[in-house]
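First, one chain by itself in structure tokens, the form predicted alone.
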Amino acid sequence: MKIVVLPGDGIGPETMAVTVDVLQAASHRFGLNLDLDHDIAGHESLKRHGATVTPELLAKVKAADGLMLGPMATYDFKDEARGEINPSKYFRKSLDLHANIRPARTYPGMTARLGEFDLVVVRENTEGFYADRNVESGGSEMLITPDVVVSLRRITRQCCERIARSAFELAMTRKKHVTIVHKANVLKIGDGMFIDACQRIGREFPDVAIDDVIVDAMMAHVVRAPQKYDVIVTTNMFGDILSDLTAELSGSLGLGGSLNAGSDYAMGQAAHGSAPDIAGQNIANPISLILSAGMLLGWYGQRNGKQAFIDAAAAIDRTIADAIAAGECTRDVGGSLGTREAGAAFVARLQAA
């Protein structure tokens, strides 16, 4: 499996670093053979090359078999004329990456506020009030006038469905039971259509418990009680900021790991920032990072009938349960460690196992 690397910037080169050494050694351990092809984007890319990412970038993306993209600082980016163009947005888009996988869920060792729980958010990627995602050119943002804009959101069918189709499929292989987070009271007609698609998809999946919240009150009932939740799907901003919550419900954003997956391509991407005020201290958690590439390796393993990427992406899942249960990890998740410590001991543990 080649993989391509940009540690991206603020403390992405720290978490990318660490999760490189543990990719290593899943890689030796389960005989993964795995090519790590290292490359730049974001600030050290327009430094380089005058635009964060490139044509030649994305080619070299598409000839492989996956890409792990580190934190990039996407709100320095933003005029696309001078090549200041959003890391995370170009591949999404570009490699039609439609199914944004964020899982969330306690680990002994932490204390579980809200009690334990293990959901996943299943969020649609490509289109929804995402300006940058609306239109074929230009965006999707119009300043009327000095005082008034209108922004615009695309909704399709097709997107509703194979988002909906990625939710039930995970739904299978868990708890069955799929929630969908919707405002239909308000966006009657986007977001009528995409509970009925959810529902059409469902209805090919029997086994698989439905049930629909409004998403104002779904934030409610995931704080009171996230174990009543298995597999959320839904449009892309509200997905983004129910991820989000969803993590920190866990005991930290640090904690959320990422993939966002198309038909062909994937991408293994934190969910937090670049974090630039903690940069260059060896203080960032890799935990979401290391997550990250465990679910590419899963994918990867899945999607060609190997084993090996499968077991190796299970066994970087435990290895970080076991690392919080032993507080071998960094401050903010009731560790002592600092970065590179916590990799360290990471990988120790998985060559161990």
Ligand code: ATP
Contents of the next structure:
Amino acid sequence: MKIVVLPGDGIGPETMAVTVDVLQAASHRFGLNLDLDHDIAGHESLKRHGATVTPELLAKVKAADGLMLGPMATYDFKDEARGEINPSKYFRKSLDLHANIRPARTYPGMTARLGEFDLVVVRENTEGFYADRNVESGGSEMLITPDVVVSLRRITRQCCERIARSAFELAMTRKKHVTIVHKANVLKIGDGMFIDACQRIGREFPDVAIDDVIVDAMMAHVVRAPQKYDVIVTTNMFGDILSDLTAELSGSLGLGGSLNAGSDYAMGQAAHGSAPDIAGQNIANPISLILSAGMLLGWYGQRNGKQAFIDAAAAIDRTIADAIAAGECTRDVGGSLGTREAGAAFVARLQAA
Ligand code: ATP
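Having seen the form predicted alone, could you give me the form predicted in complex with ligand ATP?
Zooming out: every chain and molecule, the one shown earlier first.
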């Protein structure tokens, strides 16, 4: 399996270095023969190539089997004409990575303030309220007068149906329960179509129970009793916000794994951003990126019927759970280790497994 590795901005280089160590340990332990191809994107690429991402990089990623994308300073990238392209958007759109799978679970050894839970947010990734990806060219946020802005939200039946299918397929491997999160009381046509598409696809999965919750109420419900949920399917921006909440409820934003998957490509990417406030201090939690790398291996294994990759993904999950239970983790999740030291502890566990 060839994986292109892009460390990214802020805490990206620190957390990606540790993630690469874990991937190499998994490769050795499970005989994966991983080929990691290191390249650059984000600020580093802007300096060297005049753009945060280049068409050559995209071609390289398309020829590989997977991509690991570090967190990017997306807020800094404002003008595409000056090469300031949001790499996350660029790959999601160019590779048609329609499903963003974001698990959130509690771990033994950490205080679970809201009780134990284990859920997955399945977020549509290619349209919705995202000005940088829902029109063919230009942006969909318009300055009408200096004081008036109009932002467009695009919802298509095709994208609703394919994200629904991803959610129901995932639900079949879990507790067979899908919750549709929407705002159909206000966005009656767009979210009405989203609910309708989810229910239609749901009929193909008669064993899966379906309910739906309005997004604002969901914020209260998920904080009150996250264990009521298993697979949550929602549109792009609601999923972005909800999955940060569920990751933080599980203990830290630094725990949120994230896989962006399409029919041909997949990209592992931490759920959090570049966290410039803690960059370069060896305190960032690398778990989010490591879990995302594990999800990428699992995706590749499922797709190609390669059990060693599925086993490696499960071993990475177990390693993280065991390390947290033993307190071998960073401060944000109750440990006392730095980023590098936590990584060394994970590698040692994986080697011993
Ligand atoms: P960006 O502009 O790239 O989105 P941000 O700082 O605005 O960056 P996040 O990176 O998501 O947004 O960070 C939100 C908060 O969570 C910050 O206070 C940050 O320090 C903390 N945080 C994010 N990721 C981690 C991590 N891996 N480990 C520890 N804390 C984290």
